[in-house]
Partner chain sequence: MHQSFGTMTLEDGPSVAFDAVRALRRYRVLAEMEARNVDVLMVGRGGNPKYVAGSRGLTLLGSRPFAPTCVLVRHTRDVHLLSISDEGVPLEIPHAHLFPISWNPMNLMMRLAQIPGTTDARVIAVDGLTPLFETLLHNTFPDAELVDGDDLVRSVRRIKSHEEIAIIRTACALAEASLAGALDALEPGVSERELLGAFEHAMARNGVTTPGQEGAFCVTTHEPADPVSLAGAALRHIPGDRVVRDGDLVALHAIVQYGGYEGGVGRTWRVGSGGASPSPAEVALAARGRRALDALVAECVPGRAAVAFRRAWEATGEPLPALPIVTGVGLGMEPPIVGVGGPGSGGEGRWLIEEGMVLAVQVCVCDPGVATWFARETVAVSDMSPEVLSRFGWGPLG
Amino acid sequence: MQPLFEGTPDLARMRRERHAKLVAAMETQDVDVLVLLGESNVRYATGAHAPAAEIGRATLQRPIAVVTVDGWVPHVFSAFPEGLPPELPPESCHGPLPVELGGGGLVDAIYDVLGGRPVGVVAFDEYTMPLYAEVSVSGLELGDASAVMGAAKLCKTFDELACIREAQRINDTAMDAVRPLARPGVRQTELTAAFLRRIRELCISSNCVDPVWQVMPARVSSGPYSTTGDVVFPTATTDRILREGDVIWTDTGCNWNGYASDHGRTWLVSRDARPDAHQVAQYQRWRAVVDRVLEATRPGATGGDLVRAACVGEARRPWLPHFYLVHGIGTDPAEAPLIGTDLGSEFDESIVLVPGMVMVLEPVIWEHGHAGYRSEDVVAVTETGWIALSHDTYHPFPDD
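For the sequence shown above, give one chain's structure in the form predicted on its own.
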């Protein structure tokens, strides 16, 4: 099945198809204008991107997108014209709006874009405080862009799937280079440095998930502590020195052409790095849960079907209560669908699998007194079942 995603994605076609999905979602939800400030949303709607920067500078220089339900192209307000896609006509490309320092004239810009046409419902994905002060007295009928963006992003096109697969390949390749370095005496920060260096060598300029190399405690009482009383994951990288026998859960991500990847595995910090019988049993339990979920994965299945499949033969849900069985991935490393969360069975039943939906399978197996096992497998729903978008091994655990 792998030839489905071979070859270079057509990025211009991908942007056209994304715009069509956005307009369709706007029509369905009676939204006339979409105003986007979130970086991944702007890139999804327009293809525009800005260079990676420290968060304060990135916020001040953020691109903004305005999408109209009757427009054939979106409008972009950006300080980085070099980051705009070539097919955008000059009349759709505008200078930056300082919405972090003041309203920035965004309301006037919306009226200019519409050219005298009726405004209708204007849906925002987020506000700055000065912008909210401006729009709250503008007389605009305000809406929430999250429902529109969620509907458009849920099912990926051929080109989007190809981008996710390539991002995942680069992420997996980089982690293959880091894995041999996870030895006693090494600091977590050294692993982060090695990962960032390798993705840069593979032509990735930034990461979208701060690398996690968390040493998992065998007992909740070992900390850190949470308000739920559950074991905590994930925690940020520190300069902690890895010790013989540590069980670490990894989590990394990088973007390719605006699409995220997500690599998670369980590593053993040891000079021989061989799991004991109990650790192998934890891995096999995780593998069995994932295999049952994959067997149930097909168009028309619900999130509830996947949860029930995962729980066959289990006394209770085999993943942490505050975690999930499945999350989606796309322009963000975690997005819809979210399955097996604490939102309950009714929410899970409302999610129906369709071709093009991408899922990250991430059940967390953790046992008091024995730490646990966790990995992430990325798959896409097809017309007949599913296809893998990640292919890294589970080393040092059995691959059969």
Given for the second form:
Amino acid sequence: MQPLFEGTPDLARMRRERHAKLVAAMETQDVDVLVLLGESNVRYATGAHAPAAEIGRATLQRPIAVVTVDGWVPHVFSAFPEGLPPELPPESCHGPLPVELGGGGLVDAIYDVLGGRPVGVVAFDEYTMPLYAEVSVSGLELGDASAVMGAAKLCKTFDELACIREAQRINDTAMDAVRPLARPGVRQTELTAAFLRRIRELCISSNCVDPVWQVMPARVSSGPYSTTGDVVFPTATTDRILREGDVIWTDTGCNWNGYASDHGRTWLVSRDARPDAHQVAQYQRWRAVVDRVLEATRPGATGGDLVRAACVGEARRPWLPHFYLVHGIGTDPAEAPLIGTDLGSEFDESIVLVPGMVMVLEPVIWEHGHAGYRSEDVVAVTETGWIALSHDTYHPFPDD
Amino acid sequence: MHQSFGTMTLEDGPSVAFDAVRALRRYRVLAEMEARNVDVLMVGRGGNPKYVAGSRGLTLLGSRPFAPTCVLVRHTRDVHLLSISDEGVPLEIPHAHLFPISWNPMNLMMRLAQIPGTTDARVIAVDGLTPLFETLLHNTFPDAELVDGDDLVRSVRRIKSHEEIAIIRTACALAEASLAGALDALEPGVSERELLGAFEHAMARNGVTTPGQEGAFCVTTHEPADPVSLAGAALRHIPGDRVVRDGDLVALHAIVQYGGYEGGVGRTWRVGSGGASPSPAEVALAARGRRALDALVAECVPGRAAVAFRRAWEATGEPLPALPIVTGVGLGMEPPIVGVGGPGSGGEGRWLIEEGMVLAVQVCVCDPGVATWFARETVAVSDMSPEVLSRFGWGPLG
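Can I have the other form now, the form predicted in complex with the partner chain, not the form predicted on its own?
Every component of the complex follows; first up is the chain already shown.
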């Protein structure tokens, strides 16, 4: 199926439409002010970017957003003016707010940009302890921002889909360049080196996750200890030397203009990679699961429908039990809809597919004694069914 | 202890005794829990879980909200960790103390309540909250008071042991090696993003895949159209598509994590092919920067409040730049933060500089219409003179 999202997204229009959706969700949920600390939430609400950094640095340097239900331009506290969208007026741009450091004045700084103490519900997405100490004695009527964010983020606009597609295209292209390097004698970290360099050459905004090139054991008991008894994935990359015949599961993700990609494939380490009969059969089972899920994918279908479709003919649920059959993707690398998690079947039934939802399908076929097959495909739900946002080959497995 | 700056484990042992580092860290956290009368510590943000548990998990870039992923019980002295496997989990944490990840907060709460010592805790310290976890923790542990665990762990993290400083020294060597990789690519026609790619390529080729931050690798030579602030020099930290030209000045900030600890070095390099010399204005700018850097390094001595760095900066006559001039260094970036991003001079007065702290000192000066000059060193505070852990040349501007 051909993608419908060719061309360059209009980033200013995207930010406008997201803000409007957020304000609509605030109205519906009776929230008057959103105070956002989460990096992906701030990015969604305002378009403000910070440099990609390890979590401690990212936390200390993070931009903070204040959004009001009157629909006025949001306020941003940030140390990175180069990461602010050009349409944000100077009166909405403020220096960084040290929410991690204490010493008082945090709530007052929020009042200042609002022109006084707000009336109504003020919803936070998270608290640092210094902020919590101030907020809990402020007398403000407090709310939870997560439901507002979730409602706005669930369905993507045209421009958001175009961003995800571009992030995915760069990720896929970079992995095409790395795959031939997965040969005996190469270290996992060398694959990381090649990937990180290639995504920059392809003009990615940032990398999201330490790339995974996990060598899979033939059986769970030969791998690391598992608290669930199921196969362990993902594990962090080391300088492990790849050997002939290693089965590796890859998992990489990067970010283009605030939107994440997700790329997972099964590779075989060899100068002449040819899957054996078991491996081909695993791959075909994986394809069959994906095909059944996509067959059921249309507006109105539930998460439960997808779970049932995936499980037809399978002795056990064909995905990792500590993860999911499906996760969403957007400004977060994993966001709603989450289908097939330990939230249970009732939760799955409550998820109704609507156009604009993005789904990363990640079934896993595991065969005791013969390792397994895992890949990830990304699709968007459309008016009539779905379209693919990822297009990478399954090499060395047959593509058709 | 080996004095190697390599990362190999040799037949006589690893170059750093990480097991001893973890044991000491945990001992110190438990002592602080005792001092603050905290029964249970639940952490999940930044370097805190790494400090308490020392596990090597999958690194994700960016901030994430609090979740109680690592639990330390004072009475049993046991660490309990959210992990589906023992891969990357230190040997001293037994399998029975691992609990699997969950998308269902009720399952997570059930597992927390099963940890011996949590349900009868009177004081639980957390290093952050979300509205959801605030409610769930109060409901699951109704008799416990929730207190600030972030301040608790940060107060312990502040002072580094000799072993931790040895790790940071190795992290600096890795950052320098990665910066050398970026310099090899620094020639007219390369884009800022490609420089970042060359930096990370060199980093991963050295066996480490965890940058402290992507960037900065930014051209700082001023274009006539560039907004120039006289209030203080600013550096773009987010690399873009700008292409380096012959004669440009380029700011380079390499930050790499080894064992979770940050090493970093920053320089401003002049792109020169054909032996063209820097202009007198560029040389003068670099000299101003070096004087400011020397002034900050000289303040890395015990016994003063962190605000001394601000005063030392003011004495140089340079306007305060639009970035912190000092940050703490440890398991990633840490307080204190002096300058932009920090609590201001009042807050800086509360932080005492002590022996065993490691600091990043950063300088950014500007000559409007010429360029911006940036440098960063990583410095250990000792009872002797400041020990500059980072080492790198100054290039054509030196």
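Between two forms, the rigid core is the largest collection of C-alphas that superpose within 1.5 Å. Please read these numbers as outputs of a predicted model, since none were measured by experiment. Positions refer to the first chain, counted from 1.
When the rigid core is held fixed, the Cα atom of Val352 travels less than 2 angstroms between these two forms. Superposing the rigid core and comparing between these two forms gives a CA shift of 4.0 Å at Glu54.
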